[in-house]
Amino acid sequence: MSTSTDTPLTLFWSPGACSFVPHVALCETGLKFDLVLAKVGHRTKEFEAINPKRRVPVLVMNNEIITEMAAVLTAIATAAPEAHIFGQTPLEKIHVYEWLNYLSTTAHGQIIAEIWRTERFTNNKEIYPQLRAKGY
C-alpha cells in the first residue's frame, strides 16, 4: 500500500471514542487528512453504507475502506513509515500489536462496554448499575 502526502485520507471519527487514537497518529505522521464526524448514536445511512458494522474508526485511503483499530493504524503506519508510529525494530512492532490486541479485546471489548454499553450484556436495566460498577 502506498500513498503520497498529496493523497488525502479520510478518517471517520466520533468524540469520546477510540477513533481519537488514529486521529493522533495521523497528526503525528504529517499526512494530509480530512475528518468526518460519525457520532455515536447519530450515524447516517451514508456512514452505514461505508461501514455496515457502524463503528469508528474508519479510514478511507486510496478509495479503500479500512475498519478496525489495528488495521487502521497499520494503514497509517504503512503510509508514513518514516514516522515510526509502530516502532523501529521488529520487536517494537510486535509489542505494538500485542498492546493493540489487548486494548481491543479486553479493555475496549469488555471493560468499556460494561460502562457505556451495558445493553450488550443484558436487557435487564435493573442490573446496569452493577455492570457499570464492575467496569470501573
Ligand SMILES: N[C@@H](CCC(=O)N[C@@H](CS)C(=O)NCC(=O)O)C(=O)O
Given for the second form:
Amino acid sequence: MSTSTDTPLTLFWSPGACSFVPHVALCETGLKFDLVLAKVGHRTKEFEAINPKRRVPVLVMNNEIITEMAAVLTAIATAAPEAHIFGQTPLEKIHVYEWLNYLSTTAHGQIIAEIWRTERFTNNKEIYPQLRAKGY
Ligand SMILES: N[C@@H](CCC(=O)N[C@@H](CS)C(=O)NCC(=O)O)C(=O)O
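Provide the structure of the form predicted together with this ligand, given the form predicted alone shown above.
Okay, now the whole complex, with that chain kicking things off.
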C-alpha cells in the first residue's frame, strides 16, 4: 500500500451514518479524496460488489478495498502520519483502538442495531419495543 499523498482515495459514505468519522479524519489529514454516496437502505448492486457486507464506511485506496471502521481509519492514519489522527504517543494510539473497538462492536453491532435494526434480532415485531428499550 502506498502512503503517498498522491494516493487515490475514495470514501463511500451515507448521510447520518458512522462514515462521517473517516470523512472527518480525511478532512483533518488534508489529503485529497473523492466521496461516493452509498445510502444506507438504498444500496446498489455496484456497492454490494465493492462491499458484500453492505456497510459503510468503505475506503478505496490505490484500488485496494478497505472495510471496517478500525481498518479504514488505520489506512487513513497511515497515509498521513503527520496528521496524528491516532494521537501522538503509543498509549494514545492504544486508547483510540480501545474506543474504536468498543464503538464498532458493542455500541454499533449491539446497541445501535437493537434500536435501528431490530429485525436482525427477532422476527417477532411485538417485542420490538422491549428490544429497543434494552438498546437505550
Ligand atoms: N463493523 C462495521 C459496521 C459498519 C456499519 O454497520 N455501518 C452502518 C452505518 S453507521 C451501515 O452501513 N449500516 C447498513 C445497514 O445497517 O443496513 C464497521 O466497523 O465499519
